[in-house]
Every structure is written in C-alpha cells, then in structure tokens.
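Just the one chain here, the form predicted alone, laid out as structure tokens.
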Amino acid sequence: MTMAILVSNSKGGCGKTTLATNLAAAFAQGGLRTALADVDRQKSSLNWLKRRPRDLPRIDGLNWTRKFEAPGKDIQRLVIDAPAAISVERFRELLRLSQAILLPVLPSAFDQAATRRFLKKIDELKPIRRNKKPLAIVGNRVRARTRSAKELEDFLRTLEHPVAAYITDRSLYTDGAYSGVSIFDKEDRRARAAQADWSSLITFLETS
C-alpha cells in the first residue's frame, strides 16, 4: 500500500521542495520503492530528479501539474511537492490522495503570518479538523541560538499541530539542488549531522 505525504504551505519560498526531495530520497535509501510527484509548474522537483545520478537509489517521477497521474502499484512511498499560493480547493484534493501532510515554516514574521493564514483555511476541512490526516510543522533553514529561531519557536507553540523537526539551514542543500543529491546519499560527517534533523520527521510519519 502506497502512503502519500503532502508537503505544502501557501507561502512561496518556504522550502517545500527541499523538504520533498530529500524526503523522497530518504524514503529510497531506506529501501522503499518511492515516487515524488510535482504539482508545481516551475518543475523544481522534476527538474531535481532530471540531475540525479543514476547510481543513487531510484525515485519515480510525476507530472502532477496539469493531471494526477496514479504512481505504479509497486509505490511504497509518494511525495507530493505542492505549489504556492495554492487555493484551499487544489489542497482539498491532495489532501484526499494523502495520509499525512507536513508544512515547512521559515524563522520569518512574513511566512509566520502567511502560515496562520493558510492554517485557518485548512484547519476547516474535516480530514485535518478531526485528526485523520495528521498534519504537522516543519520549522526550516533554522539556524541555533538566533533570535529568529526563538521567535520561530514562539509561533510554533501557538499552533495546533505538532512540530515533527526543525532542519538546520545548511549548505548541503543549496548544493544538493544543483546536484541532484540529498543529504541522505551522503556519508560523510556534514550529512550525517544533517541527516540528524529528520530523526523525528521521520518517526513522526512512520507512526502516524
């Protein structure tokens, strides 16, 4: 059975591809058959997986920027990389293909308020409202010990919802998205201590 996660926010620049791909990834170097599927017209994800080397660990790619295409019956895990300024009813309908949805947050007032907004918008539908499809935070480009990071973490205790992790902001992603690459097909000390952040992101989605 196929489990879907929707990473989405209608706030543009938040990180929400980063946060897919390497999510994906993830998923495949853990030995599960995945797919990452780009709802955005910009193809940043699609575009991601065209750079990818072949020797890594395989993700499906699709096209979801005009259509939903079904991934292939063998899909383990999808990774559903929404647009921006995405309209509550385009959200309605990933939210029906997914079982959990995860909302990257920069330490920015902007994408502060631009989440609350869209919180209160899908916070409404029944899926999210009752707690079948759990949703949870993603605080992003984080960096330790700054004032944006407190004030960050200060609008995530008034939410609702769980903050599954806070990623560093880290160099490694602006290289992986020229390379192809994630954190999780590295080794080496840096990625390990990246790979780090996501220990709970990823207990969050396995128990959920």
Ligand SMILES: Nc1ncnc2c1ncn2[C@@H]1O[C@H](COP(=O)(O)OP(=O)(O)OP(=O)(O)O)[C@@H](O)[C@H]1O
Contents of the next structure:
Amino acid sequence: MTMAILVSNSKGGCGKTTLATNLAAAFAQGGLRTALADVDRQKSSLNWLKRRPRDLPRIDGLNWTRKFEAPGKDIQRLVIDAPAAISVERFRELLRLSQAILLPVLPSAFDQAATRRFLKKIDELKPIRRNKKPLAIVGNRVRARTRSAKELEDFLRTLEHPVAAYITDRSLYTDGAYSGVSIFDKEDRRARAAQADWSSLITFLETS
Ligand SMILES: Nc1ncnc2c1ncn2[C@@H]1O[C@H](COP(=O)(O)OP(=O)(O)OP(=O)(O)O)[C@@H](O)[C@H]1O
Ligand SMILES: [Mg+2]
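Could you output the structure for the form predicted in complex with the named molecule, given that the previous block was the form predicted alone?
Expanding to the full complex; the earlier chain stays at the top.
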C-alpha cells in the first residue's frame, strides 16, 4: 500500500519543495520505493529529480500539474509537493489522496499570518476537523536563539496541530536544491546534524 504525504501551505517560499524533496529522499534512503508528485506548474520538484545523481537511491517523479496519475503499485511512499496560492478545492482533491499533511511555516510575521488564514480554511474540511488525516506543522529555516524562532514557537503553540519538527536554516538545503542531493544522501557531520532535525517528523509519519 502507498502512504501519501501532502506537503502544502498556500504561502509561497515556505519550504514545501525543500521538505518534499528531502522527505522523499529520506524514504528512498530507508529502502522504501518512493515517488514524488509535483503539482506546481513551476515543476521545482521534478527539476530537482532531473538533477539527482543516478547513483543515489531512486525516486520516481510524477507530473501532477494537469491530472493526478496514480503511482506504480509497488510505490510505498508518495510525497506530494503542492503549489503556493492553492485553492481550498484543489487542496481538498489532494487531501482525498493523502494519509497525512505537513505544513511548513517560516519564522516570519507575514508567513505566520498567512498560515493562520490558510489553516482557518482547511480546518473546516471534515478529514482534518475530525483528525482522520493528521496534519502537522513544520517550522522551517529556524535559527536557534533568535527572536523570530521564539516568536514562531509562541505562534505554533496557539495552533491546534502538533509541531512535527523544527528544521534549521542551513546552506545544505540550498546547495542540495542545485545538485539534486538531499541531506539524507550524505554522511558527513553537517549532514548528520541536519538529519537530527527530522527524526521527530519521521516518527510522526510512522505513528500516524
Ligand atoms: N531549511 C532551509 N534552510 C535553508 N534554505 C532553505 C530551507 N528551506 C528552504 N530553503 C530555501 O528557501 C527557498 C524557498 O524554498 P522552497 O522552494 O522549498 O519553498 P516552496 O514553499 O516550495 O516555494 P514555492 O511556494 O515557490 O513553491 C529555496 O531557495 C530553498 O532552497
Ligand atoms: Mg515549491
């Protein structure tokens, strides 16, 4: 059976593609047959896959910009990269195909306000309201001991959804966006430190 994880937030630039690509690579590195579905017309995830070195664990790419083509039967994990400015209707269609939802949020007053508005809309959808499909927040580009990190934590505490992880702002992510390499494809000290941020997120997905 395929477990599908939807990565979405109507706010642009909050880290949807970074989260989706690295999560897909984490699954692939863990030996799971993995696909990455790109709903965004900019096709950032699919372009990242094109740059991905052939000797790394394989991730199948699905172009979902027009229609939602089913992944192969053998696919165990499907990560869905949703576009910015997504409508509730489109979100609902993707929700139907997903088992869990991850919502990245930056430590930014503007992003927090936009996220609150987005959540207000999607919290009304039955699978989310009734907690049939778990939704977790992922704090992204967090820099420890900064005012913005503290403000983000305070904000996330006011929401009715769990925080699955706080992901640090690191050049590894921006570098990996160019090279098609995730933080899970490396084993040096910096990569290991980055991977540690994700363990609570992986646990959330495995137990939900
Ligand atoms: N944790 C991080 N550390 C450093 N850079 C990051 C991190 N997360 C995202 N970025 C960078 O921030 C930029 C925006 O991230 P990304 O493209 O993942 O966001 P997005 O939500 O998919 O954007 P869009 O709404 O345009 O699809 C990219 O340049 C990415 O490399
Ligand atoms: Mg994106």
